[in-house]
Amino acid sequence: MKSKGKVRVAVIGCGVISELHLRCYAHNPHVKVVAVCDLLPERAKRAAEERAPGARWTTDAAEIFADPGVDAVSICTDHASHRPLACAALAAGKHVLCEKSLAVNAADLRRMLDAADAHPELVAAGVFQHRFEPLPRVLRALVEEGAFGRLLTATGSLYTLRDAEYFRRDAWRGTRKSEGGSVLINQSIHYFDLMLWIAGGAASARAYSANLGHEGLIETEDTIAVSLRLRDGGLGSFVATNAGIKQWKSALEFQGTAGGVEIRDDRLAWLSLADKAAEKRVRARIDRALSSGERLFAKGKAYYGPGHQAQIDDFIKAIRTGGRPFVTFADAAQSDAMVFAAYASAAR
């Protein structure tokens, strides 16, 4: 379903990535945000006045669904609440643009897509802003390209620290209803998501978890082991944690039978092929990738990438010519599916 016009929005929660959304929106010349939602009046009253001047505010989400005046939504609010959003959102007609992670369990997940494919004329778009990124999509290429052979492991891994001023700060957080998990789900989710859509997706995984910083203060995790079964036939690794004292360090690395490529806190660490004419031009269009992704728009906390504009921008082009978004809810299910395996598993 095409839209004439500018794109009328609305968000719904205004948390702090919020004013992320809203700020990208405000770059995109064929959009104008007409409301903004959240339980908290003065933090809807704020985000109206601050972020996007001439706006309504108001705290019922069900008066954004019944306004023929909004054509679609941000969601960015806590992740119980994104299925039950979602799916009103989509049956009032309205294209949908949701913040990880779409859900907080896998019956809550199958709902999600179930309500888009319901509605196959509007837009159901899943926010995985890293693989709009420059690095992430030429490593996907090369590995696609067979430029490292056959593809043997992927592995990644997040660490950082959530601190209690953190956690205490909102309630939902940590918590196994309203979070639906910790580390894996919140903080590492792009990593994890990055490290499974590079190598082609898996197949299955087993984990481990524990809390073993934040014991009596959260109900889920803060630390992660989980193995996987990739679809090409290789394995994966993965881990994380946020109980440590490292503020953010990733890592990404991905070993074939033609050679290999380590990523380490978003920077080419280790380039190796077999051929070494391969290498230097692998090495050059990863280099030219890096220096494109440095010029992106990037605003907020550097962590969350360049990538949130050229994601919205995406929508927004689907949404205006009734294309496809470069990530729909089943692409970014995927990765969703994979978190909740790990968690049944280590839940056994």
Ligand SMILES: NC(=O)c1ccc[n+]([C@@H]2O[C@H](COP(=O)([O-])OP(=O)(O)OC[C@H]3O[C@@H](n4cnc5c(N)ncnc54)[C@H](O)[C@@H]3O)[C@@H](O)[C@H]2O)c1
Given for the second form:
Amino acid sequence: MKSKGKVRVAVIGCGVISELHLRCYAHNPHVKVVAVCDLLPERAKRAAEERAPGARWTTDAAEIFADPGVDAVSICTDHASHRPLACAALAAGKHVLCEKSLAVNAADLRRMLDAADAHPELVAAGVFQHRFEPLPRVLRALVEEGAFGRLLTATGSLYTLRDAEYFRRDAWRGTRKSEGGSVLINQSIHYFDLMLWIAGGAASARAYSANLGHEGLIETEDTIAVSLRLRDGGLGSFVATNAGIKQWKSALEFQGTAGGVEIRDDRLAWLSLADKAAEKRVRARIDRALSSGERLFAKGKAYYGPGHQAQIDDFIKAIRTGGRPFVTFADAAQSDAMVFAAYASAAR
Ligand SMILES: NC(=O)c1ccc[n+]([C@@H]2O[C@H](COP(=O)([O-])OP(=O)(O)OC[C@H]3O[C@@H](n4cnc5c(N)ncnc54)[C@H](O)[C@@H]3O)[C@@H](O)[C@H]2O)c1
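Starting from the form predicted alone shown above, please give the structure in the form predicted in complex with the ligand.
Then the entire complex follows, led off by the chain already shown.
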């Protein structure tokens, strides 16, 4: 269904990430933010006053869903509330952009996919903003084109720290019920998603998880090691911890029968193809992606990357043109499903 004029957006959840959504909506000329919502009135009021001038604020998302003057919602709340909010929004005829992870467990994920399927006239998009950045896109294209031959292995990692203060600040963090897990479903999910997306997806996952640095503080994992069977037959491996030192250290590596590539932080760390002329061409494409001004990941909060603007523009374009967003619920759910498969395996 096409929207005429500006798309009227409401942002639900006015915590950390909502600021970025509001900033990106403000930069899109086809959007008017008409409402913001948070269970905490002071957060909703502040967001309206400081980041969405002219928008009304409320503590009740049901009010937003009942408002015919709202076309679309951004869901920026804790993980467990994504499913009820997204399903209610779709049932009320609103387009939905939902932050990662879509859900806290496989059952909720299924219900969200069913709700999206029941409303093909609505745009249901899941945030994985790094899929919009040039380097992951080039790597995905290279794998698809067979530049590395048959993909044998995909490996990824993230080493960071989330301290006691972080977990104490918001009650939902570090709980099975509200966050669904910790380091895999939250801090490292973007790298896990990129690894799987670039590799063409995974069919199954096994894992070990542990709480090595946050015992007595959180009930979920702070460290995880996942083994994956990739859809194309290769094997994957992913490790992450948020119990290390204060850093943001990541790696992605893809190895195939014709060569491989390694990305460390936001840089090309290593590239080697058996065919050296092909290697030169691939290196030039990767260099162009890197120098296009957008980094895969930078330090500090900038590690959210530049992708949110591109993803929000894509969401609004899909609403205005009746098109498909680049990351549908179904697309995002592929990585979420592997997160839940890893957790189920670790629990066994
Ligand atoms: N894409 C990214 O890079 C990125 C980065 C940070 C956070 N996130 C995601 O964004 C989401 C929010 O994270 P955050 O760090 O902003 O959390 P936060 O705790 O700072 O904010 C969440 C807000 O949602 C509100 N809320 C909860 N339930 C609500 C409801 N039913 N109605 C209205 N408001 C409600 C809370 O009161 C809180 O103010 C999570 O899914 C998180 O994983 C994504």
